[in-house]
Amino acid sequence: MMIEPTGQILGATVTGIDLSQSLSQTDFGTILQTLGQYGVLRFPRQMIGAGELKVFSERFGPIQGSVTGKFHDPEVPEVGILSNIRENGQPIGLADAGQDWHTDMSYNQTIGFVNVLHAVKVPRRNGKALGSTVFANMHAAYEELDPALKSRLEGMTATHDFNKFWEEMLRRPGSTRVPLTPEQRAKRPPSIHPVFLTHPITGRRVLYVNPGYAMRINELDAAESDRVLKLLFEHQLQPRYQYAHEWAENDLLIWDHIGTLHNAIPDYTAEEHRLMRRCQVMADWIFDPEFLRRSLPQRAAA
């Protein structure tokens, strides 16, 4: 396995490994440690089916399914389909997934750990790949936060709500989403998390709020919460914290939800087809000391 950092604030390319095959514990531990270090890992030229994608993703934790029950692989429902392709007049996948700044599953009581995304079709125009995904580094955002604000917010919590992002997407022109039913809303109730988290792999602090789902800092009154969240969002999305990944067919990308935010750029048309397979992995295991001891033996020994 070879690891080549991008040289930017996030990201590394990993080669010399076939993710469709069963990983040794040593290789998995290396991937996990590297993910903590670089936040976003690209594995190019991965020929991997939906079932194999599920098996690989499950090494990191349990997979979250779709809230609507739609847009997943017909044989492997844990694998979601993101696409603007229509067949027989019907969409085959979720067309507008991730098209604003957020981190997946911060709205859950058990937060998200990683996304695993495999590029099947990448839109191109004049030879240039479209539909890049942009990431922001929340380790760096925390470390460079104003010390007085950092001290003030220590120990505070924020409420995250799945419906905030869903409703925002509904308001976009041409959206094909429909409002969540009461039953679907009940599957994604709001949750509360610390504004600052300690990352389980790096041991460093991260800023854990995001524009997509964070609604309120609970220890502040409503007006002050809005003011502080606006300030935090502006701070964490500064260009110096960002890294853009330009997709190629058969790229497999893993990114760390705890230490990054992301935004899918919709700079392609309905006729420029994009097709991705996705697994959303929960953080049930990554905060478990026993899982870390087994997965990162070098760190445990140190």
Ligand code: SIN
The other form holds:
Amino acid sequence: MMIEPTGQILGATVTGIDLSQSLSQTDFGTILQTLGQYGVLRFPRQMIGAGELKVFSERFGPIQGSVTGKFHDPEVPEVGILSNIRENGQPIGLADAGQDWHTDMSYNQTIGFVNVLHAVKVPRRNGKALGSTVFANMHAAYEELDPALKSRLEGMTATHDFNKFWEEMLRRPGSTRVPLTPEQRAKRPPSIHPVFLTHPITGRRVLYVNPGYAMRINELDAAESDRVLKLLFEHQLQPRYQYAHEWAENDLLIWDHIGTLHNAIPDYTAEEHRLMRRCQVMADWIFDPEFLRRSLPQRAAA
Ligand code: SIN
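Coords for the form predicted in complex with this ligand, given the form predicted alone:
Following is the full complex, with the preceding chain placed first.
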């Protein structure tokens, strides 16, 4: 495996490995360590089927299924379809997934760890790829946070709610989303997490709030919580923390949700087709010391 960092605030390209094949424990450990270090990993030219994508994704942890039960691979329901393509007048995928700043699954009791996206179709105009995904580095955002605010917020928690992002997308002109049913809302109840987490791979602190799902800092009154959250959102989205991934077909991208935020840029039209396959992996295992010891023996020995 060859690892080439982008030289930017996040990101590395990994070549010399075929992710459709079963990974050795050593290769998996290298990928995990590299993911912690660079946050976003691009594996170019990966020819991988839906079943193989699921097998690769499940090395990181259990996969979260879709809340609506729609837009997944017909044979492999763990593999979601993100697309603006319509066939016979019907959308074949979720057309507006992730189109604002957020961290997947911060709304769950067990938070998200990794997203795995495989680019099947990338929109292009005049030869330029559209529909980039932009990431922000939350290790850096934590490190550069005002020390007084850092010590004030230490030990505080935030409530995250899946419905916040859903409703925001629904209000956008042309949205095809419908309000979540009470049953769907019950499947995604709000959850509470510390404002700062210790990253399980790097052992460093990260800022763990995001504009998509964080609703409230629980230890502050409502007005102060709104003020502080606004400040944190502005801080964490400063351009100097951001890295944009420009897609190519058959890129397989994995990113670490604990240490990054992301935003899918909708700068393409309905006629410019984008099609991604996605697995959303939860953080059940990455916080488990035994999983870490097995996967990163060099880290355990250090
Ligand atoms: C997501 O938020 O998981 C989707 C990102 C993308 O489609 O670029």
